[in-house]
Amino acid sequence: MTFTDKLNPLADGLAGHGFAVIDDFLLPDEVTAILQLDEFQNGLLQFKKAGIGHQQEKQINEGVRGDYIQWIDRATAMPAIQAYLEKLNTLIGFVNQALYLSLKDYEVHLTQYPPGTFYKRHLDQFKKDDHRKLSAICYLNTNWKPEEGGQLRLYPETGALDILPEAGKLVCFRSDLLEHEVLPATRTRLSLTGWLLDQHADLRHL
């Protein structure tokens, strides 16, 4: 199966349900290469506590979210990350052609949820900034077991749906419509979390 073949169900899922799941968006060796980066090898040393809100209104609230993040600068990203960003670019071109969207760019950060942390139900699109059109989360957790928790819980119209954060899996959904939350896990939960934008990314937070 080619990479383009993996993207074929994406348009149907987004158009029909507001979300789509792609297994093996990243191959096992690509996941391994990312996990071997210094950022992940050094635990939370280079990560910052994530806040809620946008720009000046952002605040830290551990009762809402408990993750730590590091924004990716594509100009200095290591080859393992660049390989993922190239796939995101391909995804943007595919979605633009299939769904007639006008996506122009993306923003991505590395994400770590320490054991027991979570992110309560929310939307990804800000009230005062509607440029995030699609959310894209790719998981990096090898040998993840259901009893370890950490599910992404989506809230489509058909009812709540839990998705395990298994290595290589990409979940893509409408940032403006689909509420979701991250459930607590018993081990550290890792991902590449990003948004596809209808304008060029503002790099002020890098």
Ligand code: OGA
Second form
Amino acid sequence: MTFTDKLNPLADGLAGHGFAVIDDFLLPDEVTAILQLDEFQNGLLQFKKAGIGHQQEKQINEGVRGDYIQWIDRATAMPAIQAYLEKLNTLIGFVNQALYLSLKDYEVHLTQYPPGTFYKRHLDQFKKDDHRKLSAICYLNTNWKPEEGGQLRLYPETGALDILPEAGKLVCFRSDLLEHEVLPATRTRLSLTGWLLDQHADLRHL
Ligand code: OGA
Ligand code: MN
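Could you output the structure for the form predicted in complex with this ligand, given that the previous block was the form predicted on its own?
Following is the full complex, with the preceding chain placed first.
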């Protein structure tokens, strides 16, 4: 199966129920290379507590979300991350063609949820900024077991469902429509969390 073949479920999934899951979006070697980066090897050292709200209105609220993040700067990103960003670019081209979207760019952060932390049910679009069109999260957790928790719970109209944060798996969903939450886990939960934008990322924080 080629990489583009793997993207096929995105067309029907996003148009139908607003989400799609792609196993092995990243191959095991690609996941390993990302996990070996200093950022992840150094625990939380280079990460910041994530906030809620947009720009000036940002607040820390551990009752809502407890994850730590580090934004990726694509100009200085290591090759292991570049490989992921290239795949996101291919994904953008695919969904633009399949679903007549006009996605232009992405913004991505590394994410760690320490044990016991969570992110309560929410939507990914901000009230004053609707440029996030699709959310795309790729998990980096090898040998994750259901009893370790940490599921992504999606709330499509057809009924809630849980997705395990297993290494290499990508979940993509409509940022404006699909409510979701992250359940607490018994072990640190790692991912690359991103949004596909209908504007260029360098215009966003001017
Ligand atoms: C988020 C989010 C889901 C996940 O960062 O907005 O909902 O599975 N993440 O990590
Ligand atoms: Mn979210």
